[in-house]
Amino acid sequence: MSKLGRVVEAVENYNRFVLDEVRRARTETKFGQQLLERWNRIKANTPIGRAPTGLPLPRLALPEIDEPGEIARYLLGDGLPGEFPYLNGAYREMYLEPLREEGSYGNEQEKNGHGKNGHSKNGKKGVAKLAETEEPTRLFSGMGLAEDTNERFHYLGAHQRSKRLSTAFDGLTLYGIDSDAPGVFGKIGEGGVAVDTVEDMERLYAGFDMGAPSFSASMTISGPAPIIMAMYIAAAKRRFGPSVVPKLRGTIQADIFKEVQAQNETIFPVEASLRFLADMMEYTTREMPRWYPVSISGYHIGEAGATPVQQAAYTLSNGFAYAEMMAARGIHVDQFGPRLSFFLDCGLDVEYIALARVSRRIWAIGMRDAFGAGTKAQMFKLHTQTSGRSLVAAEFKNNLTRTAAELMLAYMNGSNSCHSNSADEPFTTPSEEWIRLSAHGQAILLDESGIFKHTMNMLSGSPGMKAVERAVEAAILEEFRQIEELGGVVAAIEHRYQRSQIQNAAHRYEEQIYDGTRSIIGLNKYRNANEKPPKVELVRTPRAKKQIQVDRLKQFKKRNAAKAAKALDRLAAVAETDENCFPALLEAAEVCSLGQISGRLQEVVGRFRPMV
């Protein structure tokens, strides 16, 4: 049995162990009393918040129960916030904002010190008004040369107290691929930014402050991204001196199994893609503290057209595959656990009420169960995006409902950070109006509205989310069978197992808007027959800007040429044997273009050919 059978085991193991607990709280008095009582402090030690309207609200919210089964149920098979299994957030606190009165809801493992917000922990109560906590939105851009991006990234970011910066990179960077190389002119800057150098990093963060704690980078890139995770710290270096390198703050997309499964954007075969990502993902653990070096994505699953099923499923295994794959290097569960994050989509239907709740139980049984991690590599650290897919041209302005309704969803589920998409995104890059509307959409639910902001659970454990959560957690762990019965995660790649998945599903939903039982509104239902076709400006590169990334590139080709040559023979060298390459990569970085670095590695190790 593999990993990931021991996880589906672990599982119903525990839901086996929670009915237990809950027969034991009902025939053991003892037992019983005790729970009643941790139940009766929790609550007596929740402290009370006002809303603007002066109502009184506790700062969580509890079900209404005094049965010591029930009481049971709730703690172990659901969790108080920042508890395991998590089902009920990651933290004990998110989303809501400063209260004067500090208190404690009663954690009972966690007595002294602060908790992440800095409420104290052992039910006393001060009157110290608590720093602003940081906001979940994340800002994404990718557009064009870096000066550009850099100059959305500072019109986004002008009100937000954090600087929490996405990077989209055009399809040039995607695939590893110079801007100066022939016949690609046409596609710089396009669908993203064009990133060739060190400098170009620099350009495209110039302006924010890399090592402050409320600067935090993504970055969307996996096949060459240890070679672009490599010129971001050679570019911060450059900025900062070396001793920025552990206060880099962030995350890099890096995941390549979704990239088999669903994209394609690989640039290496599969197994040097994993040496690769291996050897940064072990560099960052030891060197970079608060980097997480994989972002484990389900989102491009659920927009290659997996059902929201599949897409948890598969990013869940693909998680577990890289938790085994790091254990294999000699590597403790609790030096990478706590470093890897997650990415998923949040679309429309049902299951997004609770697929990722149901995604963070999971994992956390999981990790502690079938890996023997601990608190912090237990925890589900989760991006959320609101679907692309679910984006239409027709009527296009109704997007912004959409995606108002998705973002509901995504911070029901507690998403730790969250990017809304442009309702004009059918047609091109986002306008800064667009885009500013997509950020507005969430400080609405955030800042104006008063959902998220004053009780924790405000809108979780309905008697519908509670059979979605059933139902969901059911069919993903039907799914890893699936998938152990082919050998794991790798053997089922090989099989072409989940890409046909994926596949069978995005006709299926292509079928049910055609046939009209999946109604999308304005497009096969409410449709306007006289609507005409919006004026919308295409976001474009200038070909004079093109020229210019061409120019600067060969300028720096030109300057580095000899020493990108010992660069890159070192590199190669390094390649051919067991030794971590991300030093030798760090040194290329400083000197060679992504071009130069990914093409002499495809020279020791080969490219990757898209299985058929």
Second form
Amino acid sequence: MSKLGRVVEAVENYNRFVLDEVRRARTETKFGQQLLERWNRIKANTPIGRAPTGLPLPRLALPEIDEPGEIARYLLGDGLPGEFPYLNGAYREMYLEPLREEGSYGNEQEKNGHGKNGHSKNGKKGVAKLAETEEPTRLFSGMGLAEDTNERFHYLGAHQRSKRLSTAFDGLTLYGIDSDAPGVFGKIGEGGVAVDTVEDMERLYAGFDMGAPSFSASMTISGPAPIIMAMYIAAAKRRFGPSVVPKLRGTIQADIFKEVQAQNETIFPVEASLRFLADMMEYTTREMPRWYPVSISGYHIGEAGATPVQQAAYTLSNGFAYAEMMAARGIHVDQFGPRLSFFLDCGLDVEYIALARVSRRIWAIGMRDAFGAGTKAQMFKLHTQTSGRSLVAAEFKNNLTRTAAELMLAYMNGSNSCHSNSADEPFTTPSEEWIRLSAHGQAILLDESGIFKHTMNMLSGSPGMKAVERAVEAAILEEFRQIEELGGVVAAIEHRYQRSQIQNAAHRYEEQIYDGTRSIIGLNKYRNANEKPPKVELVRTPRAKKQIQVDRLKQFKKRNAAKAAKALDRLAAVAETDENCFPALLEAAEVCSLGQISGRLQEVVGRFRPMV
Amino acid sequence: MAAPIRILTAVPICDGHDSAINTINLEFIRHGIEVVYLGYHRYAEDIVRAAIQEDVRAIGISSYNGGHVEFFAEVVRLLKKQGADDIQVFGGGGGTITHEDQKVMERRGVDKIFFAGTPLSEMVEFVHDRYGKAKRGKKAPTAEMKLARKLTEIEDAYAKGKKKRPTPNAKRLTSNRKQGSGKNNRKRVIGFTGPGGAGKTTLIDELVLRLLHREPKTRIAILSHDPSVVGEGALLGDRATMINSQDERVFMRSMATRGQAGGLSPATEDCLRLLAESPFDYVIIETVGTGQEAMPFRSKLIDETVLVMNPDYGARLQLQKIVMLDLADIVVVNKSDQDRARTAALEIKRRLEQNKRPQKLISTVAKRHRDRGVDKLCDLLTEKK
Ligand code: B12
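Next up, the form predicted in complex with its partner chain in place of the form predicted on its own?
Now the complete complex, all chains and molecules, led by this one.
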């Protein structure tokens, strides 16, 4: 049995355990009494806040139950926010605004010695902690040359306490190809930023304090991720010296499994890609404790057309496969586990009412009971992006409403951070007008509206949500069994299992649009017969800019030719062995271009052979 | 019955948005169209070379990552340059291709752009209406194009009801072939067969990489097969995985079996003969995944047959039933990094010994870069006779 089989067993066992405990709570008076007491304590210790209208509200909403069996079902089956199995949230508080007035806070789960009134020695702690919290808003951006994207980063970050930059690279960079390669000129800086060298990387984050706690960079790149990671570190060292390395915060996507399954940006054969990834993870786990070296992504799987259940099932199983891989390298689960993070899609299908909640629960149980992980490694840290595919060209301004609804679902599911798409998504890298509206969409939901800021669990646990949770969990476990039957994640990939499932679902989705099973307003329903082609501002990179990138890359190569040749030889020599390549990559990143490095590594390990 | 329409589809370089084209491919094949799918992240030159060799009526391109005006125009320009402008270019890219772009693109010779929100049925209808009949202007300007068109003629003749000839007389064919190949006595026609999932396609592509590398002038032809049912389309997807075979010195042709059982198409024999008579140093033919009783290579055109096997063929008893084990010149146990591989190789070795013929057995891991087993296979196949 692979680890995935164990995960299925673990979840089944846990569900049985919860039912047993429910029964026990009802039959063993003493146990029932303990639960009731705990329940009452939690309620009594929940502080009361006030809405601007003066309405008093508890900071934590709980179901109205007073029967021990039901209490057991809730506390063990769902868990309070921040408690195993984390159905309601990986953390407490999350989007809550600081308490406006003095009030008690805390419950027995917080081991800070909070007294009944939450004051004692940590009097202000709850409040102080909240003031430090950062906005969950992340806007994915990248366009043209590094300096253009840098400008946009400054524009987007202008009003944010914390600078959380999310970087989109152009197609060339995503495929590890240099801007001066033949036949690709037209693609430079389209759909993301062009990065060829450490110097581009410096330009990209110029003006930001890369080592500051309030700064983090997220980089959406996977095929050549270890190379780009090395360039990022090299750029930071150039600007802030070697002592900056352990301070670096951020995320690099680096998830190879979903590339093979959905996004199609793998550049080395799968085994070699996984080896380079693990080399990088080993390095960052040791040297960069604040870095998230892999973002296990379902977004691309969902956008490629998978059903929500397929998305969650493939993403989670990929996650467990990474955990297995790192454990096989002899790294303890509590070392790498807390550095794994997740990235899911959120569309308008009904599953999204609870998809992330269920995923969080399965991850926690699987990590604890199949991998023996401690608390930090059980937490499913989630970034969500609203669905790009749900946004359509016909009467495109409706996309604002779609994204708003999706954001609502994403926050109902306790996302730790969120990207909202712009309404011009079907046409172009977003222009400033629409990107501003999409950022404001999040602010309106979280800051302006009272929906999420007064009470944890505000919209959690409705009977409908519970029904969706149960159905979704069962369906995900069924998918796990299928994958297990094929021999686990890697074997299933070789069978084209995930790819063919996703492709069939994508075809069905399009069919359903045209046969009317799915309503798409403005397209197959309430269509405006007189609609004219929309006027949208296109973000495209002019030829002259593309030429600048080519010219400066050529200069870089000329300047560093001798050093580059040596660094590449060393890198190739290490790549031939079983040693960790990352140190050699770090050296190469100083003097070589992305294409030089990926090309040389391909000579050693081969090229990826695409799957249909 | 009319021969199926053949088109080629692909996604441009540095673009992995394949969801739309996968859906469209599926829709096309369900409506009787044969689709040669080249895959995502493809250069314009590779697309044009493939379209010419496959002699398709049109190229469908799905582009999302920008630069589409230039990319489509480049494909049209290269087609024209090769004298292949009877091959039409059409495509889409959702909302990324605007109405203004479309006008520019059509002015530069693109046949049609489909905007976001177009029903799939409209695209199928378009292909049937527009590319339903071959419109052939001038004579084929290059030898490669001539060969490609000739292959289409052969295939179409069978689709229209031509009867298969009985397996031809070995002697006549051999002498025929020698004429075609000229001075070179090393010319080889090699047949690859084996069950689905054994890794034939990968193995052939790795072999091609080595052959091209070893001799700078070697020219190779590949005839690959995918299954299809009479009256339905087919997805011909081998090119997408055979990255090393997308090369100027390789002529590749993808064929659908069009209802014939046993791993080949009714037109295979004639097509193979034509390729064998053409100036290639190697002609490689690959069957679709076959069952135990299959003996696809009864043709005397084939010099060497290679059976590619997966180590997990089940119990030893199964081996007795695999007919190709008696007939193959070389048996390859691919995926020999799998647990069962050593046992498998031993069992097969014993099984081959019963035949008392000089058969060779090689273990490979084709998916591994620079695999020694594949090197060995290449040595065997290039040995002077
Ligand atoms: C799905 C999607 C993805 C998925 C792709 C999954 C996959 N395997 O295909 C994921 C999440 C992986 C992805 C990633 C990226 N994406 Co994307 N993606 C999209 C999205 C949301 C939908 C595209 C789609 O497949 N639609 C479904 C199809 C069926 O419908 P359609 O597009 O309307 O097309 C219709 C017709 O045009 C026609 N058609 C299309 N092609 C063809 C071809 C032929 C032959 C025919 C006959 C018809 C036809 O058929 C369709 C049905 O009517 C679009 C935005 C959007 N809403 O359109 C962005 C979009 C295309 N992506 C974009 C970008 C930038 C990227 C990234 C580069 C981001 C990054 N920097 O990391 C990466 C690159 C991925 C890669 N490997 O190349 C940009 C492109 C911007 C630009 N050109 O200016 C877009 C427009 C989003 C945006 N506004 O930023 N993406």
